[in-house]
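Just one chain follows, in the form predicted alone, and it is written as structure tokens.
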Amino acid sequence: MTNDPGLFETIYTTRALRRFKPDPVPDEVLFQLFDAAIRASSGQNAQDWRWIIIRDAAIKRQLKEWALEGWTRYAARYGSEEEIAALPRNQRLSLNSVRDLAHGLDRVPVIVAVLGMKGRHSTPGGSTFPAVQNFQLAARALGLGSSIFNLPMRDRLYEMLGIPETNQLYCLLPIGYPVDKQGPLNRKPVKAVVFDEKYGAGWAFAEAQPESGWGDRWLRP
């Protein structure tokens, strides 16, 4: 395990990472991720999240096949490889990492399937994704990378993983020790997305802050 970088540095530097080293993720590390995940809030304290650890090579090969099918449809929105290469840098790099994950999904050390009980909450997933965020922040703190990756999701996955009809599959989380680095995130400034009292009304305090936000307060030199 690595030294915990601290809450705010973790938040300000947790990227969606999709390229992984082949190193296995020890059980004690996985346990810490899940133990952190289940500390999240849960509507009516239902705690109906469920998690499936996927390390079986045959299942990962099937997931890769489905991911490649999904990638073909997804990439078609952006045109040819040449058109993707002409996209803005941030968008191009993100697409390339999704492509690389689809092609290398069978080599990802661990894939976690995230479930919740069907019909348990008025907002499906609303009591599951806070736990997913905890999981991903804990992964970052322990030197791992992760991302939500739903290209391989198929109805057949329910049977393959033995998921009961009472549960819904919300997302897949490939995790491992990343090839790429965590780091500061490019985000729209707070003033562009937060309004004061009414939609579209500027918040004077946010408008006076740097567009880059306050990340520099928390990032180690």
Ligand SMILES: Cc1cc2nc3c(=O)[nH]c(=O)nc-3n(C[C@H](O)[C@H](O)[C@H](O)COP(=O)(O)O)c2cc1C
The other form holds:
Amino acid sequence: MTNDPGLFETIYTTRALRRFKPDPVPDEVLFQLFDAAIRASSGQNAQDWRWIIIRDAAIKRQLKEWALEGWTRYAARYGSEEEIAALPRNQRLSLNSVRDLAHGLDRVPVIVAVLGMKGRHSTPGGSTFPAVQNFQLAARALGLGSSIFNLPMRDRLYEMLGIPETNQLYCLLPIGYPVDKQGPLNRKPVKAVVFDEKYGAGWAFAEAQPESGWGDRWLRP
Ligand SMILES: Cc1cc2nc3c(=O)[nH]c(=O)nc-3n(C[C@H](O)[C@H](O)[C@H](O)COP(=O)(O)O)c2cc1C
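Alternative state: the form predicted in complex with the ligand, after the form predicted alone:
Then the entire complex follows, led off by the chain already shown.
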């Protein structure tokens, strides 16, 4: 692929994208994403992640209904619409995109349900989320967007999707061709989260680096 971004550009620009064009995602693209996802590591190489591709209109409508319930509860934490409008820009834009995804969930081309085996691993998510990250990075590299979106998660999904009791639903991943741009990420600097030898001890090398990190080395102008 000629436009394939390099690994670091991909990592530095993979953000949660929640608004999608109606264009379907071809099976060969989906296959590439899953084939990249399952290259991830897992405890004892168990590879017991399982993935369900959801494209059925009735299931997406039900997920939308649950997402809207979830959104109502979630948005209430931030107050009225006016209070949300007064939030700092980044927070407001991100909340608006969550709202739009809840309202548009039935129009998202594909939603992937991510499962893992119950009880096998001492850190269960640790054997599933590396594969989710591979999936999202591969999606970004191919010009798609995605985000983890758990507002519609309900126990009833197990029955709806025929998920056996041995499995646990970890997350939902709506995916499609994004309306919004792939983009730089808003993250705390390395120096705020990495310590030298002891918790809380500053790492001098990181303290000497720009607050914005090294993204400029990788992002194309
Ligand atoms: C375990 C996990 C759960 C998440 N759950 C949700 C969710 O339920 N709804 C949502 O809109 N985003 C969810 N996200 C996405 C994060 O909110 C998002 O990545 C974060 O706000 C940073 O945004 P950015 O990647 O666009 O910079 C989740 C991310 C992770 C890793």
